[in-house]
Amino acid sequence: MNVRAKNQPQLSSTPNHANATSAFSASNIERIRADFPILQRSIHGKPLVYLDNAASSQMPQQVIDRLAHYQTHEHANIHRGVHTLSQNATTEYENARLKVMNFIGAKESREIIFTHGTTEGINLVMHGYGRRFIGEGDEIIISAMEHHSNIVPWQMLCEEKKARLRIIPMNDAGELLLDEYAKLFNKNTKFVALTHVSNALGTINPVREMIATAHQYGAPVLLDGAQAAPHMAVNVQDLDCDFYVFSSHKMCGPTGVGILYGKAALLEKMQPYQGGGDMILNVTFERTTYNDIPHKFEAGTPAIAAGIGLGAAIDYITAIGLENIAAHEQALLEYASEAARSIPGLKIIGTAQHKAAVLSFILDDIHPHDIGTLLDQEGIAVRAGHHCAQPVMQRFGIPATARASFAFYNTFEEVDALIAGIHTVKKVFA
C-alpha cells in the first residue's frame, strides 16, 4: 500500500481507550488515515470525526489519483474502438472486472456485471429473473430488516405478477427468527432476497445456513452485500448464493458504480434489463440477438472511470487485509457499545450477537435529527433518520435513530469524541 505522510488534526485524547485493542498499531492507523485527504478537514472549527461510513465511505488518495490518471491520460469509450486509447481503456476496465471476481471469489469474470450500484443490481435481477420466472401465486421471501431497495422492487413484481411477498420476522435484538424462516417455505416459494448485513441494525445474518434452506426448495437467493463486502471477506462460491450485489462508494471507491454477481447458468437464462449498445450481437428490424454475459446486461456506455476506480479501491482494501479491517472495526464497535451503554437515557437499537460496526441509538426524547445536528457542531458526522429501512423503525416503535458507523480508518479517540458529543447533546436538552 502506498502511504502518504500528511499532517493530521489531533483529536482530544482521553484515557478511556487505554485498554482497547486493535488489529492496527498506532503507527499503522496513522499511516492509513494519512491516505484520506478529507480526514484532515475541520468542521465548525473541530477535527472531522467521520462516522457515516454505512452511507458512504471516504476515498483514499490512491483511488483519487487513479481516477485522475484515467481522466488525464486514458479516457476513451470502451469495447468498440480500435484506436489505442479505446483499447487501453477497455483493458483497464476489464481488469477491474477481474479484480472484482477475485475479491468475492466468483468462478468466472463473466459472472460479474457492472451496475450503477446495489439498488440497480437488485432491480436488474427483479426484471431479468423475476419477471421471467415468477408468476401468479408464487411467493418471494424477504426479511423484516431489509433496506427499501430490497423491498420495493419485489413489491412491484408481486403487484405485477399477482405473487405474494412473505416476511421473515426478527426478535427484539434485531436477529432473524430462523425457525419462522423455515416455516415460510412451500411449493410456491420461488425466490429469496436477504440482506447480508443490516444497514440499520448492523446484524450479520447467518446467510450460508439460510441459503442452504432455500436451495432445499429450489429457490434462488439474492444477497444484498452493500454493508458486508467493504467490511468482511466474502466468497460467493462458499456461500453458494445465486446473486450478490454491492456498491463501490461504500468501500472507498467512487459513486456511480456497483456490482451484480450472478451464477452464469442463471444469468444466461435471464432477459436483458435494458436495450441498447454493447448488449447486442446483431440488430435488424426483424430481430435482435443479444450479446453474451456479462455484456448482455451492460447496455450503453458504462461509468468507465468509476469502474476503474473501484478496481483501485479493491487493491487498496486488499493490501490492508479484510481480516485486519474486520478485527479493527469490531474492536471499535465493542468499545463504542460499552461506552454508549453507560450513558443514561441512551438505548442501542440492534443488539444482535453477531454485528458489524454499526451503532444505532435513540437518546431520551431527543429527535435523532437534533442529535445529528448538534453532533455536527462538534465536527462529528453521523446519520440520522430511518436509514431507508422504515419497516425496521416500525418494528421497534420509533420514527428514526442516530447511527454511527465505523470504518477501518476510524480510531478509539474518535469514539471518545462521539461519546463526549452525546453527553453535550444531553446537556443542551437537560
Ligand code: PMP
The other form holds:
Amino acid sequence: MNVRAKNQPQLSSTPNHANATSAFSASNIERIRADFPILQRSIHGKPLVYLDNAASSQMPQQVIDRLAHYQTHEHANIHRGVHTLSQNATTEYENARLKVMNFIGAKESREIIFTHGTTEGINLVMHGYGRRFIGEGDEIIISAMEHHSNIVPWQMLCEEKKARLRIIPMNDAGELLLDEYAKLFNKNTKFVALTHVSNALGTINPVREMIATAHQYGAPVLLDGAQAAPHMAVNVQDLDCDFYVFSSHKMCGPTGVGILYGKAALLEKMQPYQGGGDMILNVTFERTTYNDIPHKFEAGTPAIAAGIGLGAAIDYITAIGLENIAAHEQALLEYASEAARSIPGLKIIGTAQHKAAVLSFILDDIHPHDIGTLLDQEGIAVRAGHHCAQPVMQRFGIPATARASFAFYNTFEEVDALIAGIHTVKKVFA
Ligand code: PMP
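Here we have the form predicted on its own; I need the corresponding form predicted together with this ligand.
Let us now look at the entire complex, which starts with that chain.
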C-alpha cells in the first residue's frame, strides 16, 4: 500500500477537502472500497455513507468468500474428530488462533482464547480471575469512560464479594486524570480494568504508563481493546497488559467471535468459566480434571466458521497495514473535526489530544436520535444514543450524542456528505 506524504496531490479535487491529506492514494482507496460489496448500496435512494464503524464494521469480499468456502467445502466439528474434514477444520481454526497471536504480538498461541466477543472476554476474566482472587475489602479500579461491559461485570463481582469499585476521573476533554489515578492505589488494590480507546469519546488512553503504575502495586490490568485493535498496531508484550479483549465484528470479521488474550501464568491460575465438552481432560462422576489453556476456557463447540473468518479479516487488515489504517483514519478525523467545529451550535464531545477516529457531538438542542434519523434519510449511518457508556453521558451532563466513527474505507467525500447532512438537519429544526 502506498503511503502518501503530506502535501502530495489530494484524494479528490473537490474544494471542500482540498487541503486534506491521506495515507492512501485515490486508486488505493477505490480498490479498498471495491472489496466491500455493501458500500455499493443505496439507502433511501442515496449512496450509503457508513459511519457507524465503532458499533460494527463492514466485511470485505475476501472474508465473505472465506466463510462461504468453509461452509461449502470444509465444515466439520473440530478437536475431537479423526476424519479428514474434522482434522482440516481443526487445522484452519488453530491457524486462525496463530494469526491472532501474531496480530497482537502474544508470546504463545495458548494465550489466545476464542470468546463470543469483548463482553464475554471481560466476563470470563471477572469469573475466572475475579471470583477466585478478589475478596472482601479489595478494590478494583476502572475508568470514568468505560463501556458498560467493562463496568457491570466488575460491579457484579464487587457486590458478590463486598469489594469496592474505584473510578479514575476525567477532564472536560475526556482525558483520564493520571494524578488521580495514581492516588487510587493502596494495599487493597487487586485489579485494574481499563479501556484502551473510548467508544463514546475516541480518547486513546496512555495505557502503557498506566499498566506500569498498576504493576508497581502488583495489580493485573485488563485492557478493553474493542476500539483499539481494529485501528492501531497493538503489541500486548510491549504494553505488558495482563489481559486484552476485543471483538471480530469491529475489525471486518464476523459477529459471534472475539478474543481474550491472557498471560499464560495468569490463565493457568484461573478457574474455568464454563463447564462442558473440550475444556476437560477426564471426567468421572467423582471428579473432573480440566484441559490445558486455552481449551480450559473454551467449553463446547465454538463459532468455528467465525473464528476462521476472523483469521481472514486479520489477513486483510494486515495486508493494508495498521499504520496506513491509523494514518488515513487520523486524516479523516482531523478533517471532520475541523469542519464540524465551524458549524454553529455543534459541540464535539471528546476533544482529547490523542484520539481515535470517533466524532461524538451534540447540535443545538436537537435530540441525537432526530439527528440520526434525518441523516439516515440522506443515506448516512451514524449512531445516536448513550453508546453503552451512560456514565460518560452523566459526566458531560447530556443524555446522548450523535456519533460518526470512521474506518479505513471511508473517504473525505463521505465526511463532506456528513457535514452537508448536519447542515440539512439544522435547517429542518431552524
Ligand atoms: N467495549 C467497547 C469499548 C466497545 O466499544 C464495545 C462495543 N460497542 C464493547 C466493549 C462490547 O463489544 P461486544 O458487544 O462486541 O462484546
